[in-house]
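First, one chain by itself: the form predicted on its own, in structure tokens.
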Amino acid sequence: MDHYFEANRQGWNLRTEAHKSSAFYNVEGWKKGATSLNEIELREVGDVSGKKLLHLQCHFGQDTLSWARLGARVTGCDLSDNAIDYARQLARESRIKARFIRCNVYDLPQHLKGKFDVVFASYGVVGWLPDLDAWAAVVAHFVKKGGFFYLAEFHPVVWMLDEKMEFIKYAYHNAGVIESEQTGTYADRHAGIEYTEYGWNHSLSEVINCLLRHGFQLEFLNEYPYSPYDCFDKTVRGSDGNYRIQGLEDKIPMVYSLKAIKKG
């Protein structure tokens, strides 16, 4: 398993260098005050002023720091060295108080103490995790009683499709590791980088049942027929500003979100 994590760490180090200057992440606009958060999570997470928020798999911290701008006391964690280095740089440049930790999310209890009002993760995180039960244990470890975990994520139906979004290629449920050779990145498809990545598909039932087993109560599960990001092939932008797969517009779910309360 360590081989998979190490390959993914190296891949995300390469991605980070491409992402920092990409139009997709619009770092310059963010530095001028634009939020990197989407309407879905802003509405569903709600007011975070004064709350302790832990962001798992935070990439280079834009969302983490956007929550801080809204009044949260934030900590972010990510596997990538380059991503965490850049997150710390953004925090310094923006004069935003934040803590960032470089480690595998499974190892976070060894590097961080304390409980949080909110544990947050979003968009392209679950698929890097081979063991969701161990992940849910980490989430439960950090959410205080009465606090909540919030996840906004690409729907597992999307991950069944091939890379060209034309036919079903992968299993809906976890059928083992998926190895793929990558060039470029979703944020810049022409970026001159090449790497091997390893991922795992997870059904909604697997995600939810793992959280329930670790002491959470599901408050809601929402599914959306669009993506706020243009990160898949054959997308078309709707009048609402969101993206759908051409030919499958409003026929398949593309994003889901959930909020789970830690029972106390």
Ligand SMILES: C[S@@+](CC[C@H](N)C(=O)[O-])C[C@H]1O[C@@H](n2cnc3c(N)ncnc32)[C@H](O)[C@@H]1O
Contents of the next structure:
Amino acid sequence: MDHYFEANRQGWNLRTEAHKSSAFYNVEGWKKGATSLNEIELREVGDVSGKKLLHLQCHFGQDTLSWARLGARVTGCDLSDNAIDYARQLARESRIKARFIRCNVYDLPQHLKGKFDVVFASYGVVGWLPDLDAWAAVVAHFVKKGGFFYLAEFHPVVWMLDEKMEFIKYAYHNAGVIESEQTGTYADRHAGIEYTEYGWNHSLSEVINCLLRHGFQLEFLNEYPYSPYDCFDKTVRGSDGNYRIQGLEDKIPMVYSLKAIKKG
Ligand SMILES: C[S@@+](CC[C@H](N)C(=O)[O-])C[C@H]1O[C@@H](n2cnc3c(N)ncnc32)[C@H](O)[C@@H]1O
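Counterpart to the form predicted on its own, namely the form predicted in complex with the ligand:
To see the whole picture, the full complex is given below, headed by that same chain.
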């Protein structure tokens, strides 16, 4: 398994360098005060003011720091060295108090103490995790009783499609590791980077049942027929500003979100 994580760490280090200057991440706009969070999670997570918030797989911390601007006391964790270095730099430059930890999410209990009101993860996270039961144990470890875990994620139906979004290529359920050769990155298709990455598809039932097994109660599960991000091939932008796959507009779910409360 370490081989997969190591390859993904290297891939995410390369991606991060391309992401820093990408229009997709719009760091300059963010530095001027724009939030990087989307309407879905802003509405569904609600008021975070004064809350202790842990962001798992935080990439370079834009979302983590956006929650801090809304009053949360934030900690972020990510596998990528470059992502965490840049997250710390952004926090320093923007004078936002935040703590960032570089480690595999599975190892986080060895690096971080304490419980959190909110544990948050979003868009492109569970697909890097081979073992969701072990992941749910980590999530449960950090959410305090009565607190909640919130996840907004690309829908597993989208990950069934081939890279050109034309036909069903991959299994809906986890059928083992998927190896893929990448050039560029979703935030900049023309970035001059090449790497091999490893991912896993996880069905909705797998995600939810893992959380239920680890002491959570589901408050809601929502499914959206659009993505707030333009990160797939063949997208069209709707009048609502969101993205859909051409020819599949409003026919498939593209994002889901859930809130799970830690039972007292
Ligand atoms: C798609 S990004 C997260 C997206 C985030 N919403 C954003 O765009 O800023 C996925 C992140 O997961 C991290 N990651 C992948 N595997 C991980 C692991 N095993 N432990 C911790 N972080 C991991 C990557 O380094 C990357 O920063």
